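Form predicted alone, single chain, as structure tokens, below.
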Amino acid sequence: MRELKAEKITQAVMELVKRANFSLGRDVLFALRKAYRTEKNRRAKTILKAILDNAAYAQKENLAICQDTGMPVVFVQVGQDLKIAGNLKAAINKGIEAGYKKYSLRNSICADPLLRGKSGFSPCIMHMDIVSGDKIELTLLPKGFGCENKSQLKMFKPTSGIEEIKQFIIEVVKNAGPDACPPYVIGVGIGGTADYASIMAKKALLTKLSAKHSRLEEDLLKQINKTGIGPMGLGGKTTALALNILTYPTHIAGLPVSVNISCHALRSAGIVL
């Protein structure tokens, strides 16, 4: 059996914090540069032009792409055959708190939800999977709270036609307008329990925007794109970049459907130790 020592894994996190937070991935910069040549609208052009230098300096000059560094997710996937030598939870968590102490990001984690009180750097939260193999895969998933906020689920009757799950998902997006600054990438999660459906959400978002879509999935992204909210909700055809919708068996009784939507900066980093 594989061993391997929880203070590397604090130092990937740490690196993880700084890839995500001062650069966006290939897949969105793809997205954002297609949009920026087909848009016709001016105010939309040139706003979708200052995302894109705002991009480009964050990463040139190693500042935070948004002021919002979100709130940590960590995706962990740990191979059944890998031993942690020490605490992989507290290991995470030290490099999210070290990472962002040292790219001087922002302190957004409230310890008390209700009282508030002084913010920190963590804890983050953390989604574990027990996978083959002898290695761990970190993903970070920074989740500014101007787009989480505008999350939602809806517990469908199990007799739900796909266009009512439709129209659910579209008045979502329709409902968070220019708030939580589009372009938006959409994540949907269908089945599962409640719980379980809002994670598949969360983790759609981690789809590479290039994958190949299902029709489902074309026509959401079509329709969104016709509500002409466009970048920063001044108008456009580029509401949203990308929808990704994640599955999994549900009850007999029921049809949960989440939907988390991103801003345009969506950011990711991962890493295999």
The other form holds:
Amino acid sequence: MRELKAEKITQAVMELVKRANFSLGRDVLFALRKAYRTEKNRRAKTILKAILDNAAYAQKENLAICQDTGMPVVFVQVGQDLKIAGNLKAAINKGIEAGYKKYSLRNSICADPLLRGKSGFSPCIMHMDIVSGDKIELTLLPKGFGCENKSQLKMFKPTSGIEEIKQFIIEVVKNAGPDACPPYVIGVGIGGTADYASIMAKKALLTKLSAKHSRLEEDLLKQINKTGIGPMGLGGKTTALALNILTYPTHIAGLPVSVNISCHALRSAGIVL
Amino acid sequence: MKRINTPLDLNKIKSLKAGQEVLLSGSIYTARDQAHKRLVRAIKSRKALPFELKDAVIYYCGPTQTPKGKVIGSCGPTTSSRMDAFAGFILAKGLRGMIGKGSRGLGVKEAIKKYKGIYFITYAGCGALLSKYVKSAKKVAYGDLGPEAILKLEVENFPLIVAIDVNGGSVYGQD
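Given the form predicted alone, corresponding form predicted in complex with the partner chain:
And the full complex, kicking off with our chain again.
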């Protein structure tokens, strides 16, 4: 059985912290550049230019793309034939804590959600999955809370039609309006249970924006871009850069739909060890 | 483009219209959720406030840690509507300007008209870029709040868009 030291995981997570917070993914940059080229609204164009300038400046200066360096969300896929020497969860949190400190990011995490108190750099949220093989894949998504706050879950009836569901998704975006840093990327989870639909919605944000999209995804994106919210909510046709859906089997009595909104600073980084 | 300097007395802002772009220079104070809670608690119990509110500008911002060799880290705006419940009390004490991102509730618009305030927005999600316009940063109060402490920032030509003007005109239209 292949063995991997927990310290290697800590080091890898530190590197992901840097990559995710200082530079945007190629697919996100590509989508932003395309939006800048095709946007007709003068103000929307100016804002998209500022967003692109910000990304370039952050990378050049090793500065966080956004001061909200998020609640770090880590998706972990552990191969069942891999033995980890040490504590996996502790190793990940150690990498988050050390990376966020080293790269001067923000200590946005309240140890107690009700008492609040002094904020720290960790813990992160982990979604663990066991897969075949002897490798481990780690993906970090620093999730800003301006947009997390606008995310919603709705439990539909099993007899609800697709139009009702589409209406709900569009309403969630309209409700976010100018507040959550549009242009957005929208993750949708359909099926499973209340909790699982929400995890899928979050995971859907990691689908490459350049991936081939279904007709439903394309149709929803088109409708969302007709709302006229635009960059910073000041108008234009770029309200969302992409909409990604993940689905899972569900129960005969229900139809959970969860929508997770990401701001334009959709930051992520992954590694396989 | 119109340039304005703090302190923001009424004369400097009364002609500004929603949608207009301006460049702001001078001192502004960061304050977000927990700092607002404390400021309003102090106002209600008639305690001394950590800085002079008359003609002052509050920036809804909680920057990252300051990297070595920099004046400040990434420092973009946070969602303004979370401060809506507090804004009226602070405007009543003389606050002139607010900087943030996103829309405001009806109550804030009414308070802006009543107290002759102004609400600006700035490039959202562009905290690295905005750090260029900050020339110095100094902790003023509530250091225990970490990123939510009140900082006094000296800014130069900080880019803003008027979102709600002194007459209640809004860049987001009727809401």
